[in-house]
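Here you get one chain, nothing else, as structure tokens; it is the form predicted on its own.
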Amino acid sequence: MIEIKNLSELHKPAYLMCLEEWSDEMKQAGDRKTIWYEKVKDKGLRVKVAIDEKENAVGMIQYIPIEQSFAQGENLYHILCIWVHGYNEGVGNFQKRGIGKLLLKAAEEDVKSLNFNGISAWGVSLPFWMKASWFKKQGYLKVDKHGMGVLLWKPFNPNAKPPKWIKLKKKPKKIPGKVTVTSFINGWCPAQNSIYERAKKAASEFGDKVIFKEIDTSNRQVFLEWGIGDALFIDDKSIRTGPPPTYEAIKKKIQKRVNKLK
């Protein structure tokens, strides 16, 4: 028996680690999600968790007013992520039991009760985590696309206006004689937070040849200046961050750039 409940203090530790408290890899993300949570918890963040009969949190959905997200819209909520625990470790695999649909329905009903015009979500065009195709099956419509990222929405009344992606406005610049590693970090996603921590550590291995820069996009004005939420750049080149690259992979990419320095 699964119940969908609002986030409680009991389940907050699991939520802050995306239900993977058992994972050593997740622990590499540090405390940035906790910092982010404290910033936004009173700015409209909503979190619901799926609870099993043992009071374990086995699924979660977090959503926020679209003005606090990486998209542009009016009187909408935006789903940051929806996740049902799918590993054998910890609480075990709870996927493919309809829990994701229960979480999504609960969030939609919640947003309707708040008198918002609709809800949006992001999905990936390829068949892995946060699949755009899954949202389409739940009645969501595609309204925008940027790379593999698909923006979808479900309007609740005919006056609702569709959202749009806020897209890249500028990229980091090269610095002559140096390699620059730039981490754009919002804090909401532990996977992205772990990339930040790995990149920072890897950059430190090269002394003054490498400059590490952190750009905190939880500051809305900073995000709007760049049009980048979470990302990793080496010089002016974006590094693919899904799935999250290992520390060794990031260090290897930095090394290649260092080797090209004159």
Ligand SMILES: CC(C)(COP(=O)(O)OP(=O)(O)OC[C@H]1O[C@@H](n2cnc3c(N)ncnc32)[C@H](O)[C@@H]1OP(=O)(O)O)[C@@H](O)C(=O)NCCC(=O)NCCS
Given for the second form:
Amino acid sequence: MIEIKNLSELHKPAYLMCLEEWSDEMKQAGDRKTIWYEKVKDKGLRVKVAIDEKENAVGMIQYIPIEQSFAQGENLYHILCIWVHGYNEGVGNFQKRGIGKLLLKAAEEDVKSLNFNGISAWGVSLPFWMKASWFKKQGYLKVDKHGMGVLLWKPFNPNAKPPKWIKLKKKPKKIPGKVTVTSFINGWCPAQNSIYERAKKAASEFGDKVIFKEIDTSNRQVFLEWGIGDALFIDDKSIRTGPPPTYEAIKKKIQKRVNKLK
Ligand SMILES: CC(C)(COP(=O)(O)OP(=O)(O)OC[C@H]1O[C@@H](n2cnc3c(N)ncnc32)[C@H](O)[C@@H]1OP(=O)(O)O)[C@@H](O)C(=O)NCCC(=O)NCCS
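Can you give me the structure for the form predicted together with the ligand, which would complement the form predicted on its own we have just seen?
Below, the chain from earlier opens the complete complex, with every other chain and molecule after it.
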């Protein structure tokens, strides 16, 4: 028996760790999600959790007014992520038992009851991580694409206007004689937060040859200035962050650039 409930204090620690309290990787992500949560909890963030008969949180969906997200639109909510616990560790694997569908339905009903015109979601066009095709199967329409990131939506009434991605406006510049590691970090996603922590640590290994810059995109103005939510750049090159690169992989990439310095 699974129940879908609003997030309560009881399940907040699990939610803040994306239901992976057992995971060392999650612990490495630091407390940025908590800081982000405190910032946005009164700005319309909604979280629903799937609870099993033992009172464990086994799934979650979080959605936010689109003005707080990485997309633009009018009177829409945007799903940041949906996650049904899929590992054997911790509470165990709960995927493919209909919980994802229940969570999505609960979020849609909630957004309708708040009188919003529709809901948008995002996924990737590759067969891992949050697949865009899963939302398509649930009746979402593809409206925009940015790299591998597909934006989809489900309008609830004929007045609804389709959302768009906010796209890259500028990127970090190369600084002569140095290697620059720039981490754009919003805080909402622990996977991204752990990349930030790894990049910061890796950059510090190279002394003054490498400059580490942190750009806090939870500040809306900062995000709009760049058009980048979460990303890692070495000099002016964007590093692929899905699936999250290991500390060693990031360090190796920095090392390659350092080797090219005169
Ligand atoms: C996508 C996800 C939310 C679906 O939840 P779920 O509880 O496993 O899915 P459900 O049992 O509700 O299945 C709903 C439908 O999706 C299909 N489905 C579920 N998982 C699927 C998968 N991995 N690939 C293809 N289809 C899948 C089911 O067959 C079902 O199809 P139907 O409507 O024809 O019956 C869940 O699998 C998940 O969390 N995946 C990882 C997503 C992720 O990376 N999120 C980002 C974390 S930050």
